[in-house]
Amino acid sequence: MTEKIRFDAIVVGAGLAGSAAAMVMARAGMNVALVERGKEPGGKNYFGGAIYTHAIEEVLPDYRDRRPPLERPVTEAGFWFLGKDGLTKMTVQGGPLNREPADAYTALRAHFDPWWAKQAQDVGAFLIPKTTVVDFIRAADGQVIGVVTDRPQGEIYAPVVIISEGVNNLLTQKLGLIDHDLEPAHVALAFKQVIALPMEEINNRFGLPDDGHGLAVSVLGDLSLGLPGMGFVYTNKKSLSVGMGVMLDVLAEYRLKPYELLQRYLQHPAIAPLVKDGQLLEYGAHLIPEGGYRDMPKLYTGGAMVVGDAAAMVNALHWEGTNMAIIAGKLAAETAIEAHNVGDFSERAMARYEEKLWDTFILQDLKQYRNFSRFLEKHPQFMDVYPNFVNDALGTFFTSYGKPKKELFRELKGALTSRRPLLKAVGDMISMARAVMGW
């Protein structure tokens, strides 16, 4: 008879939320399987964004010293307004950006997750690269003790399964935590290519010192055929991440292909000389889960914990979902130590892991932002309309030089109502500060 493989714990998935939660339980003493499918962590996630600072010390309070491979730190952040031939810029730089270390880094996951993987080997998680979980082992009560992979004899046993296995909830419905897939109208596709051009050009063209400062800013406007759409922009050390993300039910209904829509934007005229010679290093796309706390499953089951975008912990507004998953994946990791001091892995033990992400801004945001993502797709306009109309009025207010300035009120007003009735706008504001501020 072949002897039971077993472990303290397992992990499926190790981005992110699952290395971190390996680390914070090996670093405990536990005995810890970290299951990846991809060939190697990172492999799977292609991104380009920026990882927190915050949520890394959390976990790693040393990071610095292990010379994380992080791009630029984000000195400069905000919006870009596209018009049809123009850009006006919100951004805020200096003041608290200026902070060492940076709150935010960009970074390349496909560098930074085999690092972020490598500190919970280092400390004794046991890496599985290249295992697919296809399901779970349960005891004859319901309790998770276990998960199946694609390996022949491909059975590992564990008291507790804590499941980081991104986008596509497979596994988290399996277990019965929700009972579908993710609605293609909460779910972006984004789409983005990562362009080398030499650091000092990267530097001129962006008005950055240098390689120690960073620029990220979400674009919106006049990139997405007036649909529901944002563009954005990341320079890293050698290289930009210039992309942008669309919901898939608008890809399917208006069968828009994303490369075109990428291509238009980078031809815009306020975009096309900022990438301009530059020599294309990849082309990708993923999906990202907006649909935040109305689309979370339930959390937590006898013996696993759901951690991640998979658990669908990312707010749209403010970009955040790496500092999400991290920081879920260290207080999953922690609920499964203190379930092991006590011997106690029911479902019940395992509800300490929601209570202690209430402690946390991760579900105190989520749910004060949970009809954000309704709100966007009921007013479009929030993408297409109030950003022309934004670069279009500055730059008449900024040309009306030689004429009454009654006049020039005169136009700004009609720019917008020529856009949008005025109680309609006014309406729409009312309906942004009640998504915002969770009204």
The other form holds:
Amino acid sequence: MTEKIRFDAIVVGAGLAGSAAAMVMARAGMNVALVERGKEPGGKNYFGGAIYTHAIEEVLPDYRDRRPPLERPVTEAGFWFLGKDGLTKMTVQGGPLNREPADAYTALRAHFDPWWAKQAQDVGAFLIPKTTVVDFIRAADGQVIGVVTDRPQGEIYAPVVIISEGVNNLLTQKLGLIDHDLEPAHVALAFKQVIALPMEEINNRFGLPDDGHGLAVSVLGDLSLGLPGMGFVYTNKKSLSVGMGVMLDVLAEYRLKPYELLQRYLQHPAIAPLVKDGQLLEYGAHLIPEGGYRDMPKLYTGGAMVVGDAAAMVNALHWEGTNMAIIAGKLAAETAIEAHNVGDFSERAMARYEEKLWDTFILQDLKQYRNFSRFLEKHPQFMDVYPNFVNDALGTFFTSYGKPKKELFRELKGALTSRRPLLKAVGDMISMARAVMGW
Amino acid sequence: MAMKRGDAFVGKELPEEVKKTIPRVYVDDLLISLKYYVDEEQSHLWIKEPETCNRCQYKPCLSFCPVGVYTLDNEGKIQVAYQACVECGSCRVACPYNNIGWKLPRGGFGVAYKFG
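Okay, that is the form predicted alone; can I get the form predicted in complex with the partner chain now?
Starting with the chain above, the whole complex follows.
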């Protein structure tokens, strides 16, 4: 009989949450297996996107000396409102965005994630790539005591497993931590193109002085055809990440092809000049769990904890998720270390993980925003009516010279009320505030 | 609000003037940018009951799959080009009849993003 493969802890998936967890546990002296199904970490991961330094720093205080493969600091951020052929920009720069290091950096996951996993390996975590975890090993009382992989004799034993499997949380479902699969109305399908452009060209087109400055914007309006969806533009050093997310039920019901919507967005008169002559480096797609607090699984059971996208830790309005993943990974790891030190991996011991999450912005924010994904579903005018109104209103405001101002304001009011009665518009703003403030 | 399932699934239509603003795109022109390690031995995607697809009036999988894995052949049967799959999971959860079998590719196989 061959000897069982044993570790102190197993982490399923070397993404942002998983490698953070592995790093923290390995640094505390635990013997950690970091199991990754891709050929290398990052190969399966696709995001907007930006990575937050406050989260990286919590796990790896000297990260800056380790030369993280980040793209540009986000020095300008905000919203762009696309009209039919116009664009209104509402972005902010300077102030808190001017700090060094910046709070957020644009990044490419196939570059960042291998580096992130390497930081875990450097403190002793054992990376097992090209290996898909397909099931758990459980004791008679249900306690998780290991995982089954798709390798021959692929059982790996450990008293604690951190599940960072990503949005397709099949293992989380298998453990019975959530009783339903992802609901198409509560997941967005995000799809983007990474488009190569010379650095100088990016600086010129986006008004950035150099590659020490970068832009991250959410784009609302014409691109989503009046349906619940949002676009984004991130500037990397020598490429742009341009994409959009649309709720999956909408794509299915209207039978829309994601790549055609993306092409329409890229051809928009205000967007086309920004991507002109760019070379397609990569197209891809990924689901975002936007159900938030209401769609979260139970976060732990005896011998296991769930982190990151698998636990629906995404704040859709703020495009946050990568930061929550990293910090949740760290908190799960700390819980595992405490359990390891006292030799208690029971469900009660794992419950500490959720307590720790409540002490951070993660569960506090997710609870506050619990109604937000439903809000956009019920108020599509925020994707359509208002972005168009903003363009028309500002356009009118700045071109109507020579007309009496009374007439100008009448036109402005007309531009809104022809689309949405005033009382309803006021109601929309109140609902929006409620969804964001969690009232 | 959950998406309606099975025979209750209802396709919706955009206004014609909106629909005609959507350009035609051949997804193959995008797929050439992707790197894959194709598992030649087994598919990780499959149609559970081909008969069920005949009953499916709207066949949304032909559209929402971001890499066009699902196509109709000359006989109206759904073909599954699993080699192009980026493992997003959309088909697993959005097939109105829950008729698409889905598992992760074997370790090391499938899409391998170069940029992400």
